[in-house]
Structure formats: C-alpha cells, structure tokens
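Okay, so here's just one chain, in structure tokens, the form predicted alone.
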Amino acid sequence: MMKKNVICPFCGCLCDDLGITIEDGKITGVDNGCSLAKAKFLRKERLQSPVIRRGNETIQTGYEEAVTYAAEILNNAQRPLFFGWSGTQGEAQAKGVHLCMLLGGVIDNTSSLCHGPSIMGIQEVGHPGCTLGQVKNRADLIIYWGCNPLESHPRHMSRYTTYADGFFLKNAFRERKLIVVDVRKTMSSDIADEFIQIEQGGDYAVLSALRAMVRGEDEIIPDMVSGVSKSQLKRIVEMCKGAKFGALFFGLGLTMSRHKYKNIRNAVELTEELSRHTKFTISPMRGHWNVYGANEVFTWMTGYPYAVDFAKGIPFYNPGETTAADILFRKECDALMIVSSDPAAHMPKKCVEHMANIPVIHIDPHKNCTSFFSDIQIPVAITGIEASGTAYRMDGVPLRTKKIIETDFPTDTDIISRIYEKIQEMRNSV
C-alpha cells in the first residue's frame, strides 16, 4: 500500500509530497524523500517500554508506574526545568507549558540552542519574511547566509529556490541566481554563483559595509571589511539592487557567530534598505522541523517564545538568565523533564554534569546521549509517522502532520497529560 502526499517530520521544511510505502504495517519505502527523511521513517530500532534506572542498571516497568514515578519527580522538586520540545507536536506542547505552569518550573524549547538570537534580533526590529511559496514563484535571487542548505536541508532547493521553477521563473535554475555566504567553501558554496569567504566572526561588519553600500555611501569603505574585497561587495549590492525579488535565508552560521543577536538585527535592516530599491525578504533556516511551532505555542500561550519562567507565579523571559544551558550551569533546577531532545549531545559538559546528579525524565521514542543520564525513560509514538499532530514550518504555515500506520505506543500527549493528572491527585490528596 502506498500512502501519499506525507509531512516528513525531520526539518523545517516539512516536505509534503513524500510517498510512503506499507506492508504489513511496516514502512518499507521512501519515495521523494532526502538521505534525513528515509533515515528516519525507516529506522526500525527504538526502545519497547519505560525504563527505570536503580544504581547501574535499568530495569522496565509499565507505563502506569512510570507516569506516577515521573509524577512523584516533579511534585517534589522545588524548581524543575523542562526542556526540548521541538521534535514533537504542538498539542503536546501545549500540555506541557500547562503542567510547567501547574509547578511553577521552567520551561524552554531547543531555540535557546539554536535561532533564540534570530527571535531577539527579530523582536528588536520586525521580520520582513514571506512564504516559502512566494520565494518559489517569485524570488530570482537567493541568499544562503551562514548555512548549507544542500547538507542540512537537502531538498530546500528543490523545492523552493535554485531548482525550483515557480510561476513567475519557468527555468528557474538558469533565471535564479544564488549567492552563498559563509567562512569555508561546502557543497552549497561549490553550485553558487557568487560565494563571499568571509572572515571567523565577520558577519556584522559584511553586513554593516553592504548596508553603507545600498545607501550610496561607497566612499566610506575600506578596501577589504573582514576578508571581503570592496570590489566584491560592490558587485553583490548591484546583484542585489537589480533583482525583482531577493530571499535571504541564514542558519546558525550567523545566529550562532561574534555578535549573536546583532547579526540578525543588522541582516534584517539590510533586508529593509534593499527593499527601498527592490522587493527583500528574510527568513531563518529552522532546524528542527516544529522548532518554529514550539516558539508560536509557547507565545501564544505565555507571550514569550522559548526560556519562560514561572516561579513567580507570572510568565518571566530573560534570555541568559531563563534559558535552560544557563540554569543547568548554574545548578539551579533540582529536576529536569526532557521532551524529544537530546541536550546531553549538544550542551556545554558543565550542564551535562549537573544532569548527572538531578532526576532526569525523558520522554523520547528512541536512546540517544540523554538516555544514559535518564532516571527513567518512556517512549512514546513517533508524531508525524504513529501519530498526527500540528506543526510549523520554518516559515510559520501550520501544517498537520499524518498517522500514517497504527502502534501500541501512548503519545506523547499521552503521557504529559496524565502525568499532569497525577500531580494533580497527589496534591488534592494531602
């Protein structure tokens, strides 16, 4: 059996025209789908029931014992943090801004890892995006800014840019052109057809100088801003300047770099000077593929994006403060709830130690690094693939993932909502 036109829950790009081949209630083919989308529906192992950890051993219990042994975590904790949520639903993560609420814990999405400084830089000066429909039919010059699409997106630009006709582009490989921006060559860079190697840290001063350039005021630039030569950066402002519509795209590459949050305010004014001449558009390359869905659900629900505090009984956002790599460095959660994430493979080694001494509850279909600092683990349905459920794509369109074969595995939804309950009980209780 062959089902059609599924969301591919990986990145931000939620593909939607996957074929997907069953037999015998198991996936057994992967049509459309990039090297990442067919790593993940046809990847077989996973972990069977919830696990509890007693000294070095784990030992598998049910799933009503580990709802109440994760209830009895986090009842007693003073500050629990809970962390990830990007790798999931908006349903489920709807529930667990409420149980964060019921606790007055802390709770925070993968931004804070990842584009937290693209919503600052945002926040500060507005974000001229569009669809990436409209970029697909209309843009004839893209921007890769910090990123390499062709590896981490890989079929961003066969769907929406460089070998993507659109309805304004009926060849649009030979009509787009593609600069590609970044401090070494990659695959992206090697197709492009102007690749600015700028220096280590940068981005701000290309910005700044591109930006004196759009307005006409070449004088003030020197011969070379940050390993760029001026006759370089003049031809990009032309490239730029004579497009009928631009996209810039940008990924860590930027967010991440000298300047953080700066970088994407300066990018984004870049944006509006080159719109004083043309048509410009921004976007991030969101990674996580409801990464974006995290941050519209908790906004909508706290009015902050990701790192929301509540132990004041009021939402509190203070980046650097609130964000959970800089709790856990300071050692101030006493208990940590981590929903489809792995923190313990991308954290700062201070922050995974304090995981090593705190109770750990990890809700996650499969093992990764997190599972070993775990004291109980409990998988759950895979969204998008066992279970349907709302997400963002990385230009803000909520699509609604399928369910595409049946499982004997709880939601996470599931779970959150009942671990919720038994807090609940226990507290009626007393």
The other form holds:
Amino acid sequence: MMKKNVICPFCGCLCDDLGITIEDGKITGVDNGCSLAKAKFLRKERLQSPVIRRGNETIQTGYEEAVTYAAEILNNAQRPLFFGWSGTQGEAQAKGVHLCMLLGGVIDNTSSLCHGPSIMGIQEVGHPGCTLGQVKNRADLIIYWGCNPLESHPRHMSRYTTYADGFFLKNAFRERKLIVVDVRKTMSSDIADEFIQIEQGGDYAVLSALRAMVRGEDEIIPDMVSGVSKSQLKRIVEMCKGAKFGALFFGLGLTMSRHKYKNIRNAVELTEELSRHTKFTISPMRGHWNVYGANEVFTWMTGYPYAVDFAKGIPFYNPGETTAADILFRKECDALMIVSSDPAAHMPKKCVEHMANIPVIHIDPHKNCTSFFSDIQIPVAITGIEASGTAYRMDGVPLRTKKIIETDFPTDTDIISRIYEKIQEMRNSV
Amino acid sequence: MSELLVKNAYVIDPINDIKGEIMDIAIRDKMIVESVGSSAEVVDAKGCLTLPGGVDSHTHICGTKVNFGRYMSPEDMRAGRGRAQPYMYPVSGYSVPTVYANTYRYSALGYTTVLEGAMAPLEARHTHEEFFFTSLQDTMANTLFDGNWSVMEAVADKDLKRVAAVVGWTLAAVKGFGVKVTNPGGTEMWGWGKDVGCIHQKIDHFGITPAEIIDYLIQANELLNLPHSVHLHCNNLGKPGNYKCTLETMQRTPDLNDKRQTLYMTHVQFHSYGGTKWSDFCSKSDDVAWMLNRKPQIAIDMGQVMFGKTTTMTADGPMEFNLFRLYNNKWSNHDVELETGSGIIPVLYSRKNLVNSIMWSIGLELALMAKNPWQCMLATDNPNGAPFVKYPEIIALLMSSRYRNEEFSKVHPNTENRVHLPSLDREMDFYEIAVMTRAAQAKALGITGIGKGHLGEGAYGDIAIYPIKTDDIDPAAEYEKIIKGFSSTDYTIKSGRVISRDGNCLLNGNNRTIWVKPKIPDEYDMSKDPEFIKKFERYYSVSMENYPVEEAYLNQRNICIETETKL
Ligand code: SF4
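What would the structure be for the form predicted together with its partner chain, given that what you showed me was the form predicted alone?
Every chain and every other molecule in the complex is listed next, the one we just looked at coming first.
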C-alpha cells in the first residue's frame, strides 16, 4: 500500500509530497523524500519499553511506573527545567507548557541552540518575510547566507527556490540568480552564480558594507571587507537592487558566528533597506521539523518563543539567563525533562556534567547521547509516522503531520498529560 | 441537565426590543428557556445592567500575525503579566496578550463571542489552534480573499459563479466564517513591493481592479447565502485624502439583503481622512457619516484610536511598510502565496501628536454622527486602534460630552481646526451602547438566528451583568463610574455557566468555533476542477490534500452553519 502526500517530520522544509510504501504494517519504501527522510522513515531500531537507570544498570519497567517515577522526580524538584520540543507535535508542546506552569519551572526549546539569536534580532527590528511558495513563484534572486541547504535541507532548492518552477518565472533555473555567502566552499556554493567567501566572523562587516552601498554610500567602503572585494560587493548590490523579488535565507553560520543576534539584526536591516528599492524578504532556515512550532506554541501560551521561566509565577524571559544551556551551566536546575531532542550531543561539556548529576527524564522513541545521562527514558510513538499532530514549517505554515502506521506506543502528548495528572493527584492527596 | 436563573436583572436586549425592564432569565443546558425549576442555581443581578454577552465583530486575537506580534515584542509581554489563579493560567502581554490573557480579559468585559478579523487560508490551522485555548469565548474567523489568485482570475473572466465556488470551497476547507477583503488587489501588488491606489487602478498581471474584486465578492457572498456580508478593509488605509476612495466604495454598494447589510466596512476611522498630506491632514468623518446615513446596506465599525502604546497588524502589507517608514521602529511582514499578505509594527498614539489627535477624534465623530447605532459597531480593530481593554473608556466617551471635552482639552492644540468633535453634543444611552457592543454586531454577523447577541427564548445563555444601576448613575457626569462599571462584570455567563465573576474566571471553559459550509453542487466543486487542482500542483507549496483544516482542529462543540446556495 502506498500513502501519498505524507509530510516529512525531519527538517524545517516539512515537505508534504512523500509517497510511503507500507507492507504488513511496516514502512518499506520512501518516494520523493531526500536521504535524510529515508533514514528517518526506514529507521528500525528503537527503545521498546521504558527504562530506569539504577547505578550502571538499566531496568525495564511499565508505563504506569515510568509515569509515576517521572512525576515524583518533577514534583520533588525545586527548579525543574523542560527542554527540547522541536521534534514533537504542537499538542505535546502545549501540554509541556502547562506542566511547566504547574511546577513553576523553566521551559526552553532547541532554538536556544540554533535560531535563538535570530529571534532576538527579530525582537529588535522585526522580520520582513513570506511563505516559501511566494519565493517559489516570484523570486528571481536567492541568497543563502551561512547555510548549506543541499546538505542540511536537501529539498529546499528543488521545492522552494533555485530549481522550483514558479508562476512568474518561465524557466526558473535560468532566470533565477543564486548567491551563496559562506566562510568555506560547500556543495551549495559550487552551484552559485556568485560565491562570497568571507573571513570567519566577518558577516557583520559585510552586511554593514552592503547596507551602506544600497544607500549609495559607496565611497566609505574600503577595497576589501572581511576578505570580500569592493567590486564583488558592488556587483552583489546591483544584483539585489536589480532583482524583482529577492529572498535571503540564513542559517546557523550567521546566527551562531561572531556577533550572533547583531548579525541577524543587520541582515534584517539590509532587507528593509532593499525593500525601499525592490521587493525583498528574509527567512531563517529552521532545522528541526517543528522547532518553529515550539516557538509558536510557547509564544501564544506564555508570550515568549523560548527560555520562559515561571519561577516567580509570572512568565519571565531573558535569553542568556533563562536559556537551558545557561541554567545547566550554572548548575541551577535540580531536575531535567527532555522531550524529543538530544542535548547531551549538542551542549557544552559543563552542561552535560550537570545533567549527569541531576535526575533526567527523557521522552524519546530512540536512544541517543542523552539516553546515557537519563534516569528514566520513556519511549513514545514517532510523531508524523505513528501519531498525527501539528507542525510549523520554517515559514510559519502549519501542517498536520499524519499517522501512517499503527503502533502500541503512547504519544508524547499522552505521556506528558499522564505525568501532569499524576502530579496533580500527588498534590491533591497531600 | 443544568439550570440557572438570573434574577432581578435590569435587562436591555435590543434584538427583542427590551429597553430596560427588571426581569428574570432562565437557562437550561446552555439555552434560554421560559422557566426553570426551583432547584436551579440562582444568580441575583440585584437590578444591575444586564445585557446579552458582548460580541466583537472585529478583533485580532489569534493566528499567524497576532502570534508574530507577540513573538517580536517581549516589551509588550512585560507590560501585562499576571500570576496564575484558580482556573487561570499565568498571562502576559498588553496590546498582543497571550491567548489566556485575551480570553480572561474579554470575559471580564462581558464578551462571549469574538470574531478574528483576518485569517490567511493557507495558515488557518494556526488560528484554529489558538481558538482552542481561547476557551471562554465562542470564536470565528473571517477568511482573507483579497489577493486570491483563483478569485482574481474568475473576476477577470467575469465568471461570478466561479468566484462563489472558490469562496465556498475555501471557507469550508479552512473552517472560516466570512469573507474578508483587505486592501483588495493591494496585497497582490505588494508581492512586487507595490500597492494599488484607489479602487479603479488595475492590478498587475491580473488586469482587474479592486472595484471589480469587491463587486464580484459581494455578489458571490449573496449567491452563497453566507450569514455575514463581505467584510471590507478599504484600499488606501491611513492615507490623507483617502475619504474619497471610501465614499466611492460606499457609493457603489448595492442593497442585496433584507436581513443584514450588504457590506461591512471595517475600522472606517482609518478611511475617513481629508487633506492631501500629513501637514493638511483633517477629518472627513462628516462626509463618510453622511453617506453611511444614506446607505442602510452598509454597516461599519469605528476603528477607534485611543492614546497609548499598541501594535498594529493587518493583512495590508504595503500600508504597514509605509507606516514603518514613518515610525522607523520595527517592522514585520508576511506574504502568503496566492492569497494575501500582512504586516506588523508597534506604534504609540500620542495626544501630543496632531495626526494622532485627529485620528482619535474621527472615530468618535463617526459613531456620534451615524444616526443609526445598528450601522456602527464599537471596536478598536483590536489592537490596531487600541487594545480591547479600552472599550469601557470608549463607551464613556460616547455617553458623556463632558468627558469628551475634558479629553479634548488635553490633545494637540491645533486639533480643533481639523475636526468636528467639539461641535457634537450627542450623548448615547445604555440602549445605544448595547446595540453597538452586541446586538448590532450579532445582527451584522448574521448569528442572531443561531442564538447569539440576544436573550430571547432559544438563544444561548450568554449574559453580562455589569455593576451599574442605571437609575443611580448619570453617565454624562459620572463617566468614571461608567468606565469602572463596564471594565469588569459582576457575572459573565456563557452558555448558561458563570465563566467570570468580578473579573476572575471561574472555569476553564468550553468554547465553540462557528464556521460556515455552503452547500455547493457538484459541478461547482472546486476540488474536482482541473485548473484549481493545477494551482496546488504547480504554485502552492502545500498539496491540495494537506490544505484543508482537519476536523481535529474543531472541538466537538463547533457550530457549522450550512447554507443553501443559489449556484
Ligand atoms: S528536505 Fe527535509 S522535510 Fe524535505 S524530505 Fe528532506 S528531510 Fe524531509
């Protein structure tokens, strides 16, 4: 049996045209999906039942016990931290926020490790963006800055930009110009019409130079800016101003390099400047399939997209203070619940050390680096394959990922709801 | 079976022509009935002003751009924080508060039904997701058609039935309520960084004009027999001299429906501007109100501006960019493929600013000069003119010329020469306020028939009891008491359950989504139309199968209004 138009729960492209072959209740084939999608849909190994760690031993347990154990850990904590959320459905994220509100904890999502700085930049100057279809139909100039979509978002170019047919472009591939900005050559830069290779940490200066030149202040620009020649910058400015519709996409190469959120602010301001001449938009390349959804859900429930602290009973947000890595680094939290992510693989060593010293609840279908630091891991259904739920594409378009095969595993939402109820029960019985 | 009896209520219920009577209201299982048994729960209204639950026919509280307004504004979030209470989650935000803050604050004001003014079809799921948490009001969403390619192509082909078919399919697919048109044609032009002028300028590529889009959508709306009329945000919002465009749009509006207006024009304050530039900017509310008074087929909402900080957000992308260039603060924009666009910027309306002072006057003038309160709703286009928590102050301004004069003495000194407000001495009464805040709104939305906006038998038990004894208060003199009285109900009752008391919510709520599904004959079913299918295959970035909002997003208590169409 073949299921059509399946949504891929892997990266922020959220491609919704996959064909999935199912035989005997198992997935055997993936059409249209990129290699990342195939790996996700065809992955076999997974954790079969909840496990509790005692010393060096892991003990299998049932769901009821696991939920109770997790509820006890959280209920006993003074300052619980809830982290992850980018790989699960909106419904689970909302439950997570409620749980955090109930316990007066801190809740953060993985954007504090990826596009957190983008959000801070946006909070200063805004975000002139659009949906991906708008780019596909209109854009005659694409800029990728600090990202390598061919490897990180393999179908971004074919679905939405360079290779995508658009209504106003007869021969999209030829009519569109591609600019790639990066510190090194990549697969994506190889196919660019212009590759701007900047020195490490030079993005801010290059963005500033471009802004000045768009404003007509050419004479103040030196011959070289962070390894880029003035003549090339001039060429880029002409391309941008000459475009009917320009779309700039940026990745972690811009958000996590020197000057962090100031880079994003600068890039947004460049977009605003160009908007005075032509149509220009800017968009972050969101990584996980529903990391943007986590930002959305947190925002409508708490007012802030990530790093929200309820310790004082009111929502408080201060990235750098209430972000997960900072709290772990300061050894502030005394319990950690992780949903659908793998912070042990991505956080600084000192943070992981603290993880090893506090009780950690891990809700995830698969084992990963974080499993080694977990006191309890509760396996769940894989959202988008075994459970349906809402996800937000990188441009903010919400889609409903589908349940395409049956499973006995509970969903993230079920487990978090059960923990919530258990804690309420415990509190009421006191 | 649950029963509730509201006793000793001083009732104003304009739809049932009740203009102030002491009555009891009986409710059984959500609905108002003639009487209930002796074991019914009793709420003693103690002779206080009792109105049907408030209905906001134009607000922005849920969906993509509202949430982006929150996302980009931590400073606004800090302005409205509150702790958890029993049945209330912690909240934040002032002009774009969190979902919970919105639902709690609306219920404190006595509102039980709200209409989200602008939903991009492609992103409809987001609006419905937030509706789920807006648990204390019944919600509905006007759906944007201003830059819809399929509509514009059908207009270019002069194919009215196809326009209706596209609208019908889309509304049902996205679980929308009514047809919203924001700066028609202008949002498509904004796809190229341009705008249209007034209603006769041709739209690039499509070769049609805003006037044609409006005309066809008005007729399609009637063909589909939709409960609400077309809900129009005119072209040229916020530009000096735009009143001419507004008048021209009003002038051409036909009278097609004997139950309600043919056209609902929203935030007309922003469209009643005279002058040619900001330096000679002035009010033209007199001309616009004059036209309104001659055209019973039109209803408007005020779009009242109140002084202070707020966030503007609209599908009118080019307008927001213009505003950004004026304010130079921060600017977000979000164009939606094949459909619409939007923009958001924060603003501060200052009484020291001449233009802002004139804007403040214009909204009040429109309401005071509109002879028939059924034609003019009280709204701020929340949060564009001001956050909805300012409604009680607006009510007081309409009821008291003394309050108006006192406020007027504090605005920019040159305002006087540019506006009409000081010459208007009308003072509204409680009945007129009841019309402008619920009855007219329910009628304009076409939801009185499903039991909204009134207290007749068979209506939903949606009731707001305000701590106002109408005989003891002179609104003209004691406007402070009016503000206080309308700021927080003694009781807000929704579907027969007390949801809020003295401003505190008492339960988590079970709201409903009201949506519309026109019955469309097979030959007009767009889901089988090759051209329409091609749009999804080639130009949308989402497949046709994944576009419609699934039933899962409607809670079980949703109300679907199925309409008989003339297709
Ligand atoms: S590009 Fe991303 S969303 Fe699309 S198939 Fe590949 S991994 Fe999935």
